[in-house]
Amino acid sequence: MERLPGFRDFYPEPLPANEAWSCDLRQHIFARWRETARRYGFREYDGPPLEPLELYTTKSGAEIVSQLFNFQDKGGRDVSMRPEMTPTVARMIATAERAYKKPVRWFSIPQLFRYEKQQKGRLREHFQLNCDLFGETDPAADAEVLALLIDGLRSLGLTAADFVIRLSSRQAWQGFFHGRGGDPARAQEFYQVIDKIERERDEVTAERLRSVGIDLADVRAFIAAGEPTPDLARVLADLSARGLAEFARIDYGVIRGLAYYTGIVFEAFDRKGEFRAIAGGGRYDDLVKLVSGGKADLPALGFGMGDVVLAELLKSRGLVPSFAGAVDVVVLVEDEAMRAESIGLVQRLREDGRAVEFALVPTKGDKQFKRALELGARVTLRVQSTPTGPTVLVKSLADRIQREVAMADSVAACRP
């Protein structure tokens, strides 16, 4: 029986096939994400993978339903597997924001689901780092979130030669559209055309822009000028003060198609242009109010960074570490008369924090040693009987040097 299209199996290393996904790499990415978020003072939260369908249609309109894994549950409720985390966190903040001092800094690593056509770098499920900051309107908050995104990528070994953050502004585009007599009721339609401008043929884009009263040449000139708004200028200055200026630039070709964005928006791309966007986000000051029906009103901004494109980028740049050596110590049970003492030693080593394996059933010594080499163990231990009582032979597999220690000293002898 095969897995469903667009979903993944995650195997421990070594992988059984080239197309298999590594659970070790996934955990490596998660660990770097969590550590970076922690350094920025963000606290981890989570929410349910199943939400009321209304949560997504309220935010994005009825047209989003075609992209969802949605159904009616046994209680007759219209529900959906979560396609993104922002509506969930907005709902949670709207419910409990009085319990937290502002600004609120939260992050999560949810698994998300979208029923859509599979493409390179885009599946029907993925894991995603979501970082959101609530309760601050100053551009300093936007710079803080951007710095977190940059450092999250740097923590995985990526440099300014590998990626760039392209900064834009919904307010800049709003001023452009309204300044040319655009109909406010069609502003979102205009934003969606701009969002696809790099992926669509010029003649198609030109026709769609004409339908909302905008000229493509005018749009191209605005993008080329790249004059930063005051907010964007503040963000660039902040990043420069942190020594991170080389990681970001103004690019009005980015607008992000989601309707709820209200201010600065951004996307991270690899410099070579080989992959889809690595991450994206922006300011969404009205979403908490919308989701809560006006009961709560809190400015917000954040970003999402998925694991699919990021994993492929790390592979292409040779930044995937070796995951061999998950087992630190192998206890060799070559004398079955010493099995009880060996098992006791295994337990003490594990309680000391070592990752330990041993032969569960009688096995030839050479096979046990070969297994230790295959596992990438650092040392082997073998309990032996002596006239004065059991002692332990400790062998370093790096240099094959072996020494004999007393049983009482064997745990300490295995510490790095």
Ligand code: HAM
Given for the second form:
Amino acid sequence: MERLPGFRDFYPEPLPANEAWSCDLRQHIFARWRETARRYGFREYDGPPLEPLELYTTKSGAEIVSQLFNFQDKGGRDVSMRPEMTPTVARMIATAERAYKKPVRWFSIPQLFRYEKQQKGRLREHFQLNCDLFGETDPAADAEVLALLIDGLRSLGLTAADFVIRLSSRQAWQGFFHGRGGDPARAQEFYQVIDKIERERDEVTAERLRSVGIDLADVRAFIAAGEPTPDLARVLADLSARGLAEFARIDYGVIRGLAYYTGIVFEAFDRKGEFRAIAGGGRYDDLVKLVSGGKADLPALGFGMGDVVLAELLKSRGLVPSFAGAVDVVVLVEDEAMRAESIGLVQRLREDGRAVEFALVPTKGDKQFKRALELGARVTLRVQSTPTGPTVLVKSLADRIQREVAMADSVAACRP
Ligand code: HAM
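The block above covers the form predicted alone; next, return the form predicted in complex with histidyl-adenosine monophosphate.
Every chain and every other molecule in the complex is listed next, the one we just looked at coming first.
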């Protein structure tokens, strides 16, 4: 049986094939994400992977809706696998807002599902770090979330030579559109054309812009000028004060496809432009109100960073660490008469926090030792019988030095 297209199997290392996905790398990425979110005071939450279809059809925008994994459940409800986390978290905060001090800083690492055409950097499921901040309109909050995004990427070893955040603003584009007499009812349509500008042929873009009364040359000049709005100027100054200015630049070529953004928007890309976006986000000050039918109203902003493009980028920059050494200690059972004592020792070592393996069935001594080397173990232990009772031979595999210790001291002898 084959797996479905666009879905992944994650294997422990060493990988069975070059193109296989590594569960160790996934854990490495998640660990850095969690650690960075913690440093910024963000708390972890989660929601259901299956949601009412309506959560997305009214909130997310046409592109994501066309990519939904949706169906009718056995109770006749229209449901969808979650394609993104933002509507879920907006609903959660709207319901529980009163229980939390503002601003609320939350993160999550959901698996998301989009029925997209499978291509480089785009699959039908991916994991996404979502960091969102609720209850603050000041651009200081935008800078804080951007700094978190930058540090999340830096924690994986990426530098300003590897990636850049392209900063833009829905308000800037709104000002542009209204300033040229654009019909407010068609603003979303206009944003969609701008969102596609880098991927679409110029003739097509020009035609679409003409239909909303806008000239392509005018759009190009606006992007080239890249004049920061007052909010963006504040964000740049804040990032500068943190020593992070080199990680971001104004780029109005970004506008974001999702419908709910209201203010500053941004995307992270690799500097060489080889990959799709690593992360994207922005301010969505009206979504909580929309999702709660007006019961709650909180300004909000955040980003999502996917694991697919990120893993490709880390591989291409040689930033994937070696994942050997999952086992710390191997207990060699060379004398079957000592098996019960050996198993007792394995148990005590594990209770002391060591990662321990041993041969489950009688196995040749040299085979057991070879396996310890393959596992990248730090130490081997061997229980031996002596006239005064069992003792333990402790061998450090780095220097192959062996010493004999009393059974009672053997657990302490293995502590790193
Ligand atoms: P998004 O731009 O749709 O934003 O996704 C964010 C990131 O998730 C993308 O930059 C990309 O790395 C990754 N991603 C998206 N779709 C796929 C896919 N099919 N395969 C692999 N990776 C993918 C959002 O989802 C917003 N909800 C983010 C957000 C949070 N905005 C505010 N808060």
